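The chain below stands alone and is given as structure tokens, in the form predicted on its own.
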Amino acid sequence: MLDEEGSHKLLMGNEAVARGAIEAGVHVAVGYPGTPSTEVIETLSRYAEQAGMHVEWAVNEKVAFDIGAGVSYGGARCLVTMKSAGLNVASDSIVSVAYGDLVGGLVIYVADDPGLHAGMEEEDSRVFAALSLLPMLDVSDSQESKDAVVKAFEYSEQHSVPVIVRSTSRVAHGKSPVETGPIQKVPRKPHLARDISVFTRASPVWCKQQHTRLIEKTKALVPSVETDFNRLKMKKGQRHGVVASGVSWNYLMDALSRHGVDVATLKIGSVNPLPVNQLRELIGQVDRLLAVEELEPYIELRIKAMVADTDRKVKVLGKQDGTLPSVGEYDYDLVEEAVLKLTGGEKRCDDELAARQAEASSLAPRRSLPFCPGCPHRGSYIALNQAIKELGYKQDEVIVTGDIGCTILGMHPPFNSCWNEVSMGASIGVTIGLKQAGVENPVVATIGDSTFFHAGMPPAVNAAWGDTPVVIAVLDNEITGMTGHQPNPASGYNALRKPVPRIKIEEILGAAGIKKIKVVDPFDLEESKEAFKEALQHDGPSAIVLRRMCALVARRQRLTGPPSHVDGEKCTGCLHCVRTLSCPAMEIREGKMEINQNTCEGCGLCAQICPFQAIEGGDQ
């Protein structure tokens, strides 16, 4: 990360973004963990002190961007990172800040997820460029990822506007060669010019002036981006053309090389502003034009609009005519077929490769999404289900709302607990709505600790304010687990792994006005079950904090208990433990359960539920 100019490295796209931030002389980097963007902050946190950079995680993306805006107003450079869903959270501030001016450079790095490798929705952040009117660069490999960040800071300061750098999962997590550039030192003194006509939105007159300036700023970028990030290759007489962006550009290059197809090509590296002059040049010559882009037909629609403004009849192929899909990520085969449809070529079949792929697919195991061995959330959902049963309810009579993160895995068998999932923190708000809709039976909101800090506090206040009888179950494993164990306010340390005060969720809930709160250990099934029973019968808002360290973190810190083991003579082979826990450490051999000593984390839950006391050891 700190090598001198001219060295060559094989870097992940997110690592290249981090290197770009170092080269750009960024003063502050802040974000919220969200796959596939997470590794940028993780990488920078390892080099922060050497690079003279402040690096931190924020409780959510809006807070991260607000910090970034403050850094910029103070005259320094800031990189803000998030995934596509996080862009929604930050959008309120982003759209507002876009109208005003900046002092220091402000770059937003957002990673989309075509193919849903990390769940959530297949949101196309390019559409946000049209909404916010902000400049956006779209990268296709690690070299471009680094270079785009460096250039984005230049653009941001030259035109006094936030700039978005957009990536996708394949680029963010793929590796490709990177040649490093010079590391800039950007000395800045804290500064803020007081100009309420620029830094506030308090007047319709000012806002319209700011809106006009924002449009002019983006237009002024056209000459720069056309030469820096867009490449048109066209020879006289070529009648077919392809426009591609992102990782699809790499597939296109492979397909053209393999088939020796002679077509004009335009690589789109700037989503906003688009390279309109190069597009006009291409449209003015070709008769058939293919748009290759993942997710929405963002570029395709703009090409069609430009064609409509000419007197030429150019056939545009893409998503709208069914040549390419709008769902899922692209691969080489999809792009190859689209190119051959454009040119009328024939696909070359590789029977041996197809056979190997089919064999590999058949060998891939089919499995549900279980909790890790020793995950405390397993105990939380067992205790909840036991409480529901002992209170005389059927499982489908108590609605349990889920939230983002590891906690949502409680929707799968054998727990079958969570009924729905919306967005960060929404589990609590949804339970309030269910009660307001007239649901008389108990309702439970399950939410993780990081998600609670992200967006769970405001609806918890609403529950207390309205005295709504909902149960808030915070599954506190003291880490942001789903995205790779980044710290949060409950962890007791920061992004640099330095100790900081641990924020207690129960104290926040109490301050919010919730009177009935209990903190339990989810590995103690009896205590947890009784806590749920009390909460489910309480006439008013209540909360349970089920606190136990994430099993993977505990293993790294050598804090797990001794592995459990089965007494073969006592085991009857009823497999009640397997059906109840679905723990990956459990194995069935000759009709009886055995525990894999290498994967068992010693949580002791299996010993607590065995009806024949055939399991011993673990954390009991």
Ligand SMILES: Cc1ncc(C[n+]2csc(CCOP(=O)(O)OP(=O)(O)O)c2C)c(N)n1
Contents of the next structure:
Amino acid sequence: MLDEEGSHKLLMGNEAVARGAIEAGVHVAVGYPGTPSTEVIETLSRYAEQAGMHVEWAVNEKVAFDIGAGVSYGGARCLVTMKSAGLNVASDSIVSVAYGDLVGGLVIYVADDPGLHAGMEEEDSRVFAALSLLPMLDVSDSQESKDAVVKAFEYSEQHSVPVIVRSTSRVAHGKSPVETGPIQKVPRKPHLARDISVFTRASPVWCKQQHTRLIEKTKALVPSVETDFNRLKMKKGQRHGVVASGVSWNYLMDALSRHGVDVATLKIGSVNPLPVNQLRELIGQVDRLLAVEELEPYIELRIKAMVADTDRKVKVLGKQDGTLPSVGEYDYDLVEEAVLKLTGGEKRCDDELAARQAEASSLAPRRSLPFCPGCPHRGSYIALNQAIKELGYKQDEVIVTGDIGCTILGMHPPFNSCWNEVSMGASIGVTIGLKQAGVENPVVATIGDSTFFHAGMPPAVNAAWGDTPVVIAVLDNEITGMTGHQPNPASGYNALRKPVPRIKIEEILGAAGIKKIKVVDPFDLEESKEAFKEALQHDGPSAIVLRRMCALVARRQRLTGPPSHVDGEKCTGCLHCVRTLSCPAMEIREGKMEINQNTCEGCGLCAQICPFQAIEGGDQ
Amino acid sequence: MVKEHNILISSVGGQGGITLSRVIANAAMIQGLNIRVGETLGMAQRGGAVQSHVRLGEDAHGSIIPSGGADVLLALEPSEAARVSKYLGSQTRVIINTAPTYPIPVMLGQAAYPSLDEITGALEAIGCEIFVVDASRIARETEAPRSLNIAVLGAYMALSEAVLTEDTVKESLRKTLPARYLEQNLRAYEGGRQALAI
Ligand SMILES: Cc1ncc(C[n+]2csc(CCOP(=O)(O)OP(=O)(O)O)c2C)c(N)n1
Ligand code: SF4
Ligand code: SF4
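Could I have the structure of this protein in the form predicted together with this ligand, to go alongside the form predicted on its own above?
So here's everything in the complex, that chain up top.
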């Protein structure tokens, strides 16, 4: 990561972004984990000390961006990272900071997820460029990812405006060669000079001026982006053109080199401002133009608007005429077919081969995602389900709202616990609403620790304030599990793995005004079940913190117990344990349960539920 | 100069598919080839299906192999070979590790799992050439229990048209993997290579 200029490295897109930050002499990097953006801060945290950079995880993306704004106002360079959903959370601040000026360079890295590799929504962050009016670069591979970050800091300081670098899963997690550039030493500047006409939004007169200036700042970047990030290749007489951005550009290059078709191409590397002069030149010559971009028809619509402003007739192919989809990620085949449609070629379809491929794939069994062996959430959901049953309810009579993270895996069989999933922290607000709507039976919110710190605290205050009888179950595994185990305030260490005091969720809940709070160990089913039963019967807001370290983190720290054993004599082969717990460490041999000694973490849940006491283990 | 060579690695989380792609990509890097790697991370830790696309050569632009375009499939688990059939064609040479990893519904008899014959039959119908290797056993027998991925790499290197050279692959093993496991990995590599050596 700290190699000198001119080295050739194979880097993941996110590693290249990290290298870009190092080359740009970034002073502070801050983010909130979210696939596929997480590896930027993870990479930087490993080199922070050597590079003299301050690196930290924030509790959410808005806080991360606010820190970034503060760094900039303080005269230093800051990179802020997040996934697309995080941009929604940070947007309130971003739209405001955009209006003012900056001091140090401020760059936001946001990674989208076309194709939904990580679940959630297929949100197209490029649309946010139109909303916020901010400059936005869009990258296709690791080299561009690195270069974009370095340039974005230059633009940001030259024009005193935050710049967004946008990537997507395939680029952020794909690897390709990178040639490194020089590592700059950027001096810190003096902090902002007090000027409320620039740094507040308090007066409509100032705000209008700020709005006008923002539009001018972004527009002023056109000449730079046209040379730095957009490439027009057009020969005289070419009647067909393709405009492509992001990962689609690579598929286009594959298709052109395989088919040798003769088309003009425009690579779009800046979403805002678009390379309007190059687009105009292209529109001025070709008769048919294909726009290849994943998700929304962002560029396509702009092209159509530009065509409408001319007296030329240009047929634009893209999403609106059904040539390409706006759902899912693109691949070679989609782009190839679109190119051939543009040029009037025919795609050779081997239906017989396709049928054989489909038949072979259909043989593969589904692999759903269970909780890991020894996952504490398994205990939490079993205890919750048992409590619901013992109080005389059926499972479909008690609504359990889910939240983001490994905790949501409780929606799957055999637990079938969670009923819905909205966004970070929403589980708690939704339970309050269910109660206000008149739901009489108890309602339970399940939420992870990182998610609680992110957006679960305000609705907890709301529940206490309104004295609404909801059960808040915080499944505290002391880590941000789903995104690959980043520390959060419950972990007791920071992004650099340095020990810091733990922040106790029960203390926050208490300070929020919730009177009934219990802390339990989800590996102790009896204790956890009793806590749920009490809470479910309580007539005010209540909370349970189910605390036990994530199994994968515990394994790495060698804190998991010895594996459990099945006594083959006592095991009747009823398989109650497999059906109830669905633990991947369980194997079935000759009708009886056996425990894989390499993967079992010795949590002891199976020993607690075996009706025949055939399992020994769980003495951690 | 290599124009285009597409290697697909298909595995179940925890089998080392991602590590294998790193070893191959680093070997190609040492060899000075152009490289594109496409991976879906995230599900790798939890026993989900994991695929790595490693594309080598001047004409590799996108990080995902065009459908039907794999030159080699390294399947660390039999049903995972079937899952990625979209990328296979009559030119594809397939190396399959024979040891299955069953999902829980299969263990409970609620879902079906294909026999090895069904899988190889379906891939032969596509026109693939198939090499079956008990890489899990090789890993056990060479006392390298966690190196079935490297045993499969050894088998791949025994194929005559492997684009990488033995030297660069071994150098990559040294550079990419923790030094304390190098001996084990070299044993597994050799075991896999001999299993397919003619
Ligand atoms: C706004 C937003 N930011 C980030 C994410 C990515 N993300 C998915 S789950 C998760 C956190 C899960 O951590 P935790 O709440 O501790 O639950 P665990 O996975 O550990 O059970 C995050 C950050 C997201 N989905 N939405
Ligand atoms: S990563 Fe941790 S929290 Fe997530 S399922 Fe595995 S053990 Fe549970
Ligand atoms: S003790 Fe039982 S439930 Fe816990 S990890 Fe081992 S097999 Fe799974």
